[in-house]
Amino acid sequence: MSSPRDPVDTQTISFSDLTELLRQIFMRHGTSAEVAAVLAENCASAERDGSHSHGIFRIKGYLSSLAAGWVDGQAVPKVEDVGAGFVRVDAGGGFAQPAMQAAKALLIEKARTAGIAILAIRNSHHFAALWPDVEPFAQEGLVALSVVNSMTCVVPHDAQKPLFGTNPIAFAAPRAGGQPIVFDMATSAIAHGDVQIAAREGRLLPPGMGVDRAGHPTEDPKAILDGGALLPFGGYKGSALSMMVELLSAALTGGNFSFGFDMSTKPGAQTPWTGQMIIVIDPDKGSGHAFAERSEELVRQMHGVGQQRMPGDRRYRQREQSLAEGIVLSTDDLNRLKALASA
């Protein structure tokens, strides 16, 4: 793709048309109709909201993993009701999002009944942004927290070699006066997809993001990708959170740790084969007060002390623009997608 400094021919496409185009691509490359629909909406939502490192940029990796036989695009998730507030899903070597979709109704029912419910997904591949997994719960008045581990690419604090994944954490909560409060953050200093985009565009990274293959600090994204590794954000603090994500996403669910699978056995494999945990809370069973109103009060106070932008605001602004004016893609990217849909 061209550098952002160069003029690029662009076209616009509606969210629904992009979703349908991506659905056709996934179907053409080996997924079931059900899996294709979930993945297409997830990927198109990221592109719509400006999360470019998890939008159409990821299509190549999805298709490469499918072609390698690393992930099962036809997998049918097996939902297990194992407790008053606990649901397990075996994703069957497929993607995590269809597994979550299969369990979503039961998870919400348990959360509303018990006040809290946990979803443990194992034997799953997660290759997308994490915020689309939690935002829908907040739109229904629930609080959601999700963690997912990834492939080994992050050096723990004070260690010498990578062990953890980027291991993101996503949180969503309803508010009375606006869109839900949503954040999605890697426990690494930068998301792996953002490193890939920087390498593609020929940009250097800020200091403190990663090391080269010799373990020396580097700002060159290509050096990080070529045998190097990422660092945790905030030193030991980010490293501790990344360890927590490994325990909750893998040890608790029965999924693989970030170091627990070998992608080299399937050339072309790119999707991490790990686990995911989601906690959903019915907040109004807490204090007895309207949680969304209390969230709104917190937002007002944050604005009052000078914080102008809330987590998720940029995405919501981009979403509104994309829905009104269309999603802007380079002509080359759009043509590539159309070719993949008809291949």
Second form
Number of protein chains: 2
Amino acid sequence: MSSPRDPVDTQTISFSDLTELLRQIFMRHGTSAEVAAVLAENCASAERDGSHSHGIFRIKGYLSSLAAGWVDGQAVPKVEDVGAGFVRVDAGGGFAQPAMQAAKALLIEKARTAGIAILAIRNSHHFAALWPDVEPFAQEGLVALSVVNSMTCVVPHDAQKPLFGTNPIAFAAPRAGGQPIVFDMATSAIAHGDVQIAAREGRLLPPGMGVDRAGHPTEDPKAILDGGALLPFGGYKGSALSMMVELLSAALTGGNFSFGFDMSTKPGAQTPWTGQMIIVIDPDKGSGHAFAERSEELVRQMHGVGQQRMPGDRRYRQREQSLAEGIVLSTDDLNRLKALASA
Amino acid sequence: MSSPRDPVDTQTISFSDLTELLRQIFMRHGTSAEVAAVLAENCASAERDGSHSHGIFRIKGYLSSLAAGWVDGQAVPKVEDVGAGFVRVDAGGGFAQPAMQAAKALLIEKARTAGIAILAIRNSHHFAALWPDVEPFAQEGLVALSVVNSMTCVVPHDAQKPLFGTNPIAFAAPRAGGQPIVFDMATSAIAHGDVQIAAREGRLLPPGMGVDRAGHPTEDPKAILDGGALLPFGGYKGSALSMMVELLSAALTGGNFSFGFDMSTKPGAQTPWTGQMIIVIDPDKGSGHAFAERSEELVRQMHGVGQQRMPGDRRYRQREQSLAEGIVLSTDDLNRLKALASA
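Having looked at the form predicted on its own, could you now put up the form predicted together with another copy of the chain?
Once more the chain from above appears, this time first in line as the rest of the complex follows.
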């Protein structure tokens, strides 16, 4: 019997070993210990959960941006308490995740006391999936909504040239009978990471995802990456949501718009230098009733009308398997990571 | 020369006269003076701005629900202050708009002080467009986001039967050089009101909007209304947003889900008995910079890449014309309204 795919030599690694390996890589490439710990856990979590476009696939881009001096791996976030429900952070040109980590305890305290709180991060680089930023709040019984803008690659609806980033929206809510309901969606028709993976694997994309450098529709991921652009999902509605993400992540935080920075000054730069917004709500203040029981009821009803899988379910299943059996990596990838950790 | 359409006999009425006429209609059909004033302005504003699916077209449904005893036109909203950033209202089985009106000053005060505030309305009927609920905040320099669930008519992505409502999301943000940026989008592929208007006018719908009673795709609006259902916009992403609207409007507020009430017990009932959530943010707390200048910059850039029209622009243009020249109604419609006002 022959397989249409070449067999790939694989190995398994535990979540904690992968996290430690990535931590060493970040440390070896110019980040502080604090930043390395946050990014390593974030990136290992994505790989563990099968979010391959935001797992170890991203390491090359992280290190390239660090080497270029485009992002400050040593940045110390400055947290400011500006209201009973408002925290803002200047990430100092570093990564967004350590900035959120620095403000997280204060944000949660404010959400529980005031009922709702907002975190406005600016001067930050977000190069990861967005669901890891919201899921932990739902694990603590809170509802969280986050948006982050990225870099110009999406043509607004009815426009001719790209302006918006892929501008994802992530949402997390607790439920009584299972893992939180979590979604993380690009407002582009496809995530940029998925275009990169398709290009790497030589696959065509479905129609409606993007345009080539001349602005014509294309299914070739390489044509999109080579001077082309993505389209918003769902026509004018997705485009309006992408605009909202620019307003909340950049205009509101004081961060850059997706079109507001020039990476060409730092060859090797890959991470978008923008802003991020997170809203956290204590849902039980809404009516005095238990939110998680109500959301569980919604899940039951969704299953009842035939929706098999809740947003996030695939990640949870992959997570369970990875934690039980280890994370499967190609031997090549693992060797590359090990080399980077001792480089 | 002959026209493919019969000429319709029309008359014009000023915005204030239409508001007063609608106020009298609501008063004559069982609402309190407070409720009549709020609903009349809301409905007249929609007609003024060309939002025909939520203008005088809705009066019949309002009066039918009032006559059925399904909605309480005399309800007095109970406002509770539950945190530095959290206000909740029990609308008492009345309309959502008077409930918001009752809490509005407190909500704005909290947003300005705490930086962000949330209003959770429950036990409420929302039968109007959603943009009138958010635009006024942006007129005062604030950013507003609102969601409201409605009644089961949308099949979740990959499910077999309807569960969600049309579940709109509305957003408003100030800008320095013009009217606020405002959008109001159903998370269904089409708004229910637009299906009703297409059915009334005998038009077919574009593909992908809905299914018939057997669950098969259809372009016939009557087949959708006659036991069929709508689809979410943008596939699984619009479906996830619709789910989020259920969680925020119902689970969080203590209101009914879109599937959580039985209108058949009150023949003539037409208004969805659910909940509504509004988040208001003071955007200048984000970075100390002027948000409205940044949003103006975004608008300039959007125009620069070829987007002709900003969300809300069509309404503002129609508004200007209506205020200058009067609102054009068919003589039949105007006579019908006058008859209802003196009935």
